[in-house]
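In the form predicted alone, a lone chain appears below as structure tokens.
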Amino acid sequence: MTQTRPYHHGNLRQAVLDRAAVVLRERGAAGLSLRELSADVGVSHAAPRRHFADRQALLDAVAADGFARLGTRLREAVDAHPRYADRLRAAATAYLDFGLTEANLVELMFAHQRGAGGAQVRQGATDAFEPLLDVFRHGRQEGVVADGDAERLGLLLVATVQGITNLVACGVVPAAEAGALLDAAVGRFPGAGA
């Protein structure tokens, strides 16, 4: 499917990433092809090679971009609330919403084989989850999270929400039950009911 308005004298790298996000949402990572993306944005198949040496470089860039988008959502959710318990629930909900609306992207972010851009993807993941660590650091300031627990609790929250997301994505848990399952899981974190 070709875009109605092709790329013209702009940021080709971003145009390819934007189109890749659409294709990924519709067809999954198997549907990503530099040749097809080039045609979709209206450039020769060789033009994106300046930015993506091969398909793996494209996948790395899409994964890193996905982590950046997730990090932005998490930061916005956390910053919208002054209290720890509200921040915790908002961050978990934002993560779950992102995971359910961008299931193919999240699968790529966590599962693809990293190429030369692996360090960029790892750094993107670290940066994306910083707002979750901030939630638990804030909880420590409020006296509901023990010293030294922020990193462990942050990792536990990622594992919990990612697990729920995966269970919904593969059909084990109906999407209509995801919110209640998330509420029950978040309620087990220290100070979540405060």
The other form holds:
Protein chains: 2
Amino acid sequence: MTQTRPYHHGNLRQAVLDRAAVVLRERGAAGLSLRELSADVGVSHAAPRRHFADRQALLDAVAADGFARLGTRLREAVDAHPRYADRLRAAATAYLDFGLTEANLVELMFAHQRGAGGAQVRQGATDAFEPLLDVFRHGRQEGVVADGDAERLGLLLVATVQGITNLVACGVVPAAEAGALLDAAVGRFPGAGA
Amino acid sequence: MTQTRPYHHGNLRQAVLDRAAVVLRERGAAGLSLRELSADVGVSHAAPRRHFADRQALLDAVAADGFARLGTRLREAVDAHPRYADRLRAAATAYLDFGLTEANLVELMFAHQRGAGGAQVRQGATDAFEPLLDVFRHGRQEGVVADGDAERLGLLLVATVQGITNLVACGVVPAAEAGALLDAAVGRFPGAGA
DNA sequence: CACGAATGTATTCAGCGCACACATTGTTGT
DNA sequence: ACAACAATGTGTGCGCTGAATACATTCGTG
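Return the structure block for the form predicted in complex with another copy of the chain; the form predicted alone was the one displayed.
Below, the chain from earlier opens the complete complex, with every other chain and molecule after it.
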């Protein structure tokens, strides 16, 4: 009757990451405790150490996962529209949505990276932003974006939207004004229409 | 000979804040410990509690202080130039400088505010950005900025520069490219010249 | 100068990250 | 089949932390 829990969890790493994502959303990165996560998942408090060298390694993994999810969202948003201007707006909106829904996650993703694990997180970030660069590469084909501007415009879009997300997330700009601010920002990019 | 340390420190609150600013710069917000700060300053580990209700209250105070310093820097940068375009560039450059020099502090300042102390921090942020809004108000007098656009442009400038700072601080954009990216961003604001 | 408010001290407690020795299970070569 | 080894989970202990509480000292003020 009493189903004995097997000695080996089987998928402990992913289970911890999943639980960490939930706690992160509810209580922020400061509320993430390896011991509490262990208890939640039902293993001893030392078990996760087999999968995460230390607490920072767990945070890095959560952040990398976040960038992967953000990248997927951006890719979907871009692919949903054929024309440059629509792709630009859709990507920016998707970014803002993600940032407001997962404010704590984004805060962690963009936290100052110190250790060696930071390199992997940074690579994840670069990959995630690829769809945005594609928007401007596509815009160049449509003749709206000048040659060689694609990369710089991509970074500028990331910076602008991340900045807006940041301001709204920390409460300096009311959430109600986020959309209008984003529209104003996107509208200033070449070929976005007034 | 042996100068007896007085029972009352005299300026404990400011001493803790000063020491916290140093530790924050060296080791980040996660490295801030009330107990260690107490030892550094030379008081018992419970003493700071008379001035900061809990750890978060200390972080809030450090953040508020950071916004005050940022505001001063921005004001100085703006006041140093008479013309709109120069003021815009100087302010943006001053912001980026501050952000790169005090990356850990800025990260703390823009951290998601939860508790009641967040309101004071948010007010400090709004005050600090006032010089930037003034730039565009001044631009309207010069006829470069349209009526009613000042506030929105100000927030957009904050968002853009904060976003760039964020990207550079977390290592996604190399520090060497920060200046060029900032130039490109500022150049897209009305009346900034090409 | 007495008395309350402000400020600092000493002690205690629970939770945390981390390190280590040990236990159990999965895998692989012969 | 089975021995040896790698991978994974457990239990214990240490030092540090934030927080709560009772107590001590000093300051300010009537």
